[in-house]
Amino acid sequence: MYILKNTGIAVIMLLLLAGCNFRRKPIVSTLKPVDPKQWIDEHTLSNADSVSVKHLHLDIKVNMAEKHIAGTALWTIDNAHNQKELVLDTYDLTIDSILVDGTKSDFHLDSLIEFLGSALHIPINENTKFVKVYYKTGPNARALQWLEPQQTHDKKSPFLYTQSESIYARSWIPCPDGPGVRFTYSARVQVPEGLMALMSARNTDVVNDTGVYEFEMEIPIPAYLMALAVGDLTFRGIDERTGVYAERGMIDDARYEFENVGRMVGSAEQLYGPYQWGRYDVLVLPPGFPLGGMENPRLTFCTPTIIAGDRSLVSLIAHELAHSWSGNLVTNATWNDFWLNEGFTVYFERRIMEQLMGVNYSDMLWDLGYQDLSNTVIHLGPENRDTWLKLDLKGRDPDDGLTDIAYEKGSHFLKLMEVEAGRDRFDRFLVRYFAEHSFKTITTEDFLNYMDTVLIKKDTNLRKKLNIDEWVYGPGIPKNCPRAGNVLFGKVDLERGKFLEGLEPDKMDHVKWSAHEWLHFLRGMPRDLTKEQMASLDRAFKLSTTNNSEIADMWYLLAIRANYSPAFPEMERFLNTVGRRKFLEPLYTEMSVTPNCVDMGRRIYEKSRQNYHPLAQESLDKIVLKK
């Protein structure tokens, strides 16, 4: 198996030693005094700090007609600390019965806590090895989206997929649902005949006749990386260890778009060491998927909005692939440390894209990211506590921390390390970091201590230049934030200026522009763009009907501001078919504050809401319906 062939005995030992000890005694940082309480994961009700969960075996049946999952979750545990109960996270689960070492047991569920769900208490003793939970999911499972055939690409068969990050695994599996708790799993999943089931594990590439699928994930992972998809799917290989799954009507386009995924894996390995998960495959989901992608091990879930026909948006796949190192291999211990997941991944993604496409291309990604960071800081407020890298999400939905602070402030902090330490030195540091923390969890303070010991050492000048406290424990964007070169965007700025001064669009020097250059061109437009200017751009470049979702979203935002009604029919089609929150929230927000578009926004939302994932519905209800 590839993972053993490339990692050897050291990795096998890491697998055996990997544990969940997420409330361990902290190593006090020399850079910042640490309150030991911050080591507690406030978003799990489980007691996985004292009862170690080793392995999960799922035996479940997916009922597409009645829209529920029912079956058993068998936990193998180690009660070395002689605890009196095992406590698991649940959310809207019906618990039918419990077996403890094969004997029926009492249990009780606590009252519902907002965001967190209900703790499931199961009596155990010092010798308990197995706990089996018989359960069924409820109608409010936040992780599950059940799609009718008409909500899929091919419109022939129903579809189910899960989204477990951040704390939604508990809505389809009774589990210790914290990023610092790792376990292996196996599964037997029964689905309607003719459909394929896939998980974040070893997968088949063919539909079987029985509707029963077996899965194995022998590497310990946290619950948020548990994933399941069921639908009328087919598979196409890319190379010997990469491939793509999609609905049959989408598979050719998906295979074309992802031609370079194998090269991405190779580029990532050249940067930061062996890919340790065996295969890397991609599943293209139906349009309602609320995210760009989800880094489920061995099987990235991704949005169809990156299928642009010209491979212009596949940096998203580089991002999800990078998670195979940052996030999946080395995991943030709590959601307060989320930047260790996403900041590292964005940095890694851009290094992959630089290796594949060149520095001018990656500079565009860095600049667009800086724009996103700046807008997020303006939106949150430059002194807002949520603009720290080290978050404080106690008593809140951890999704509140899924902002560009973790992604972009985090990645720019790493870029600063690269600039000040030198790329070669920083790369050696990251290679060692991934190797020494593989299959482990880490907090912000752990990382800062490791960085101080391995990267900074006694280099007081480097420590001063990094200005660590301001980045990690301070608000806003520090003054020493690095900026990318603007070779390509500088030219775009010149052409935008000419257009705003009256140059006809078809006279612009735009022929070789990438999607990123077009996005930068549109982002820089003034809010008072006239209908006539919009019409001239649309005539020249057919922006209202573009197949590029990133460009379309920005164009429709401009159309709302300018009340450019010729774009509205295509915008409505876009909103009715796309479920990605990154696109939906800005458009519905803009319509909700634009007097001429408020009624249109409500009408479109009422028509399209059923196509959106429950998580998207929650956020959009607040924007459109003011709930």
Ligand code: BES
Contents of the next structure:
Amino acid sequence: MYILKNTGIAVIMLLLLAGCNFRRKPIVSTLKPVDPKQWIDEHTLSNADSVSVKHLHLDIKVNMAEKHIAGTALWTIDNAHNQKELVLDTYDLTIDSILVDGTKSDFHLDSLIEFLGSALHIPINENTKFVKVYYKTGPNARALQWLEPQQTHDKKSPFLYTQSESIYARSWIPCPDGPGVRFTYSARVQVPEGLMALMSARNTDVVNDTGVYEFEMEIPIPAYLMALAVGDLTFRGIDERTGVYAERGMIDDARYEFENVGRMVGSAEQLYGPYQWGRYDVLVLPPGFPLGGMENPRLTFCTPTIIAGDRSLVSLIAHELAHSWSGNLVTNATWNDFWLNEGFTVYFERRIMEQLMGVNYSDMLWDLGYQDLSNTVIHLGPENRDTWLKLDLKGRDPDDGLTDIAYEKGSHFLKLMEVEAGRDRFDRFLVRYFAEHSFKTITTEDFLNYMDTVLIKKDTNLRKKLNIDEWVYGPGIPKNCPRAGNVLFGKVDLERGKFLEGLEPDKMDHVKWSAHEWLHFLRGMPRDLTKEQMASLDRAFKLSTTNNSEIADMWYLLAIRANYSPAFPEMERFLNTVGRRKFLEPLYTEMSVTPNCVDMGRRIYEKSRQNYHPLAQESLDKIVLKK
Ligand code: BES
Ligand code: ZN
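If the structure you just shared is the form predicted on its own, then what does the corresponding form predicted in complex with the named molecule look like?
Below, the chain from earlier opens the complete complex, with every other chain and molecule after it.
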């Protein structure tokens, strides 16, 4: 059941306003024109909007011992507008030489611009078809994490993986690195014998004895979806079009956890149209992976921290799968439009989970999401510019502005559309949206105009109720934000209340609680829990040693606040192995502001830093070392 806050007040306000001849200006008048060529991506230095870049052929060798990738990127281009040069993005790449249509060419590499890297200028003429760049990656490649054997699950072989979103593809491929430019690709990748290489492309499922792997991605994708992983990996099928890759010691658990992934794909198709990418496989990475998941086409990359043993955290896979429509089919034109990727995907993810698990389950996800939204708004400040849906990331590292706002304010805005327009009408709209924008990029303004023409049409009442401007071009949480009226969480609140009044934990009514109910139980605890209260919960529910990473993370946060030291050894183990930024940042932040824990935070960080991804190191250095 969805409740619209303040509907009554809004009706009275409208009646009053109608009497004083007040008219809101029509929403569309505030929008920019819909010419797709009018947007500017401030995070690419490439000119691929004027030189058409068609296809990439990569021929690279992965040197695990020296920790670099070296080889060639061969671009097929069409210079119909007769540009004088092709400009590609690079970051910390060494460019050895360049061939233009087979002939050695001059080139020029600009000096480094912070975050953006160095523009690579290559002279071309009207008839130029092929530009081949001989290059090597540098030690500061932000997309690459090189793992020593002991940093993997099985601790036997080294591992490499890439993470290209948002602007890191340029640190391992010289490319037009903006979400608004798509190209097809093929690749030949040489890796040490015995290891398997996988890409966001058509993949093999066996290790070969040459160490040479060939890939084909015949559907055009933007550079941020380029991905590569190399390691001692093995494959297990789920159904005829889905499966899972993982290290050997992890594959059985992964296969069990992902039992329902095949069904998820079917469920997503039922909602918003055919899955367009052929196979859908999931690769489970070693624990240092800095994200929950990444929607690399045909091959989602995910953290092992969702393998809880009870399938309770698989909504993350529904999320990455949903990106096969929102994000990978219909792509945000710039990072300022990030909510079009993530907000749609969270909405879609929860619709998939509702179909698979029922509405009580998805309502819990909505409720936890609303909590995240309101915490993010408190954390950023209710007037912060970064709380608009339409972002302004000019001159900044996009990663700094890509927050939960896009995910949760974005998805709640779509939920509002669903509630106000009616589910059937909204679903028909979304099916048409995906069909008509497949393999295209889209700006926020394009979307709002499309919505105005196709969904709202002459329904001025609906337009008024949505209050679009406040959502997209205004801060904080709009008053008409919908909220799930969740029965299950209501019961959890009751039990928490009883516990706080002194009820023994084992007398609580918690028998059928899911991981989400536990999470809600802990999230709602006051900041000043005592050590004794923590100890009684730990005795009853063994929270310090839970297998569920979400619950563990929340529990350790409470432990820091209450200075409940029996949980610290387990927390240290967690921090030493897990690299997921979503877990690390709150724990290190809490330790850095809790006088008793500052030293412990520093000590654990010093020991664990090498296990974290370069980008996680960057953000944690600021938190722990105040760099
Ligand atoms: N595309 C994102 C990951 C991302 C976002 C990478 C921004 C770089 C910049 C991915 O789909 C995602 O949202 N992952 C989430 C999990 C999800 C269930 C909310 C994550 O990693 O926490
Ligand atoms: Zn996402």
